[in-house]
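Take a look at this one chain, the form predicted alone, written out in structure tokens.
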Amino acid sequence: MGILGIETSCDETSVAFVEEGRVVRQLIASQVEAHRPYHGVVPELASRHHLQNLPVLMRELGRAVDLRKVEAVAVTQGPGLVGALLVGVAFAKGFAAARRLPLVPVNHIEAHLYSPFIGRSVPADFLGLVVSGSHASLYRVRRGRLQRLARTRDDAPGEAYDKVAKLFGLPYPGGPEIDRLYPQGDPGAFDLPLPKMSDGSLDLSFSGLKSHIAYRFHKGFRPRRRGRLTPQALDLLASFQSAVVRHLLHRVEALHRLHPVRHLSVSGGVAANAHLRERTLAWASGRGVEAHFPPTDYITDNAGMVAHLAWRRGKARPPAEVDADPGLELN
């Protein structure tokens, strides 16, 4: 089956053509430069860029593959920014209706969850960590059935990275910048407390960690000297990244003890973080677990993972019955 994938949940516009589970062609238009002056995604601006980018990407995709081979259309239904999702869903509905094709609505988080297995077999039982700028969740996937075990109560990891980076005058997005600077600091210089849930749950929380950094920053802290980050600033940034990764792996470890598995998938934009990868691989090696990360092309939001999930386990619906759902839950 040939499937056209469309992704517009946040600030990446993407289209892809998947045939028999193989991503034949994928195109992504990033909006990073448009949102950089605001140190975060501006929803209205994101929607406007999706409107501009989608027709251009579709024309380019049509030059690379024969769109007459499309037998179904897959689109991100949610969660995400409501305006951004509406652009993609409306475009997909129009394309599918005009060609009398079935439409497959896809959950954005589930697409990330399965992205490490594009072009590979899926383990029958695995633990999945999804971490990005707007999401942080842990799932148990057993024979295709999903059970959410934990999720963030407040900020997502990527959001915390962006806000901390802004404090230090680093460019948006903050995650890659802090990860790049990490080797220059001492991650043990500051003892940053890890979050604990008052109800004893294993949910995640990053707002307290972010607030703790802000408190230290504003208490007689000199982040720069002669335009350059001070050694103390580099130490605090390294300590912050170390705390984020320790918090994530603490939850992975606790849930693995409750639900022992042989496979761990780590996906979402933060899966590109070098320190998270290094520590995850070390954790997995010590417990006989195989850690799976997405290929580079499928780490950030992309249409390849959307079409791939539709091919693997999607359920087609008439286009008229599909609407954008910014609060769409997975499980």
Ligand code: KG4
Given for the second form:
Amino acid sequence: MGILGIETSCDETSVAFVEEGRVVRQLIASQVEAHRPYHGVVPELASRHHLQNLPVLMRELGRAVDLRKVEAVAVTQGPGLVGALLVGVAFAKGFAAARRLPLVPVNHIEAHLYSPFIGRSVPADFLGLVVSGSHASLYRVRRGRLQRLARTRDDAPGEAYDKVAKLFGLPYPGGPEIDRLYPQGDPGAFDLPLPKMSDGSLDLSFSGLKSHIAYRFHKGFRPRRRGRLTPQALDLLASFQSAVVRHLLHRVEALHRLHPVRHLSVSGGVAANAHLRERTLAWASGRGVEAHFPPTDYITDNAGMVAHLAWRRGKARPPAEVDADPGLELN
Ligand code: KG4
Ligand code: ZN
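Let's compare: the form predicted alone is above, so bring in the form predicted in complex with this ligand.
Full assembly next; the chain just shown is listed first.
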């Protein structure tokens, strides 16, 4: 089965051709440079760039693979930015209609959830942590049936990374920057309060951590001297990253106690984080759990994971019934 994947939910335009679950070719046009001056994704700019980039990427994909081999079109339906999603969905509908191909709408979070299993077998029962610039949830997936166990009550972790990075004058996206600087700071230097739910829920929360750091700035914390980050700034950044990772692993540990399964999938842009990966692998080996991370090319938003999910569990729908759905839920 040859599947064309299209992803335009946020700030990466991506197309891919997947054959029997294997990514033959994937192309990504990143918009990071366009959004950098604004320290975050500007929705209208994202839509315009998708409109420009998508036909260019499709032409390039057509040079790399024989598009006559496409037997179905998979497209991210949501969640995401409405204008951005509309570009991909409209394109996919047109492509599918013109060639009389089945159209498979895909949930972006579910595509992340399964991304560690591209080219590999999926465990029958696993816990899945999805952490990105717009999502944070933990699922149990048993024989393809999904149950959401926790979700963020406010910000996503990637969003917290990006906002904290902005305070320190670091470029967007902030996650990779803070990750890179981590070894230069002392993660124990600042005792940051970990989120606790008053109702005892195991949901996640990141806005408190972000506000705590903003409060220090409000109280006169100066991150730079002669343009360079001070040792205290590096310590505060390392303490922030340490707190994010401890918070995530606290939830993983608590939910694993309730659902002691042998596999954990970690996906979404924040899964690229070196410290999160190291701590998760250490936690997993202590519990006899196998932790699965996506291959590098499928961590941040990409069309390979979209076509891959469609191949595994997609359901074709009549194109006229497929609409972009910015608030699409996964359970
Ligand atoms: O999955 P993704 O590409 O887009 C969404 O679906 O949101 O995730 C992007 C997010 C950004 O907030 C970025 O700062 C974060 O992932 N990110 C990281 C790292 N690489 C990307 N966060 C922490 N550490 C990283 N190494
Ligand atoms: Zn994503």
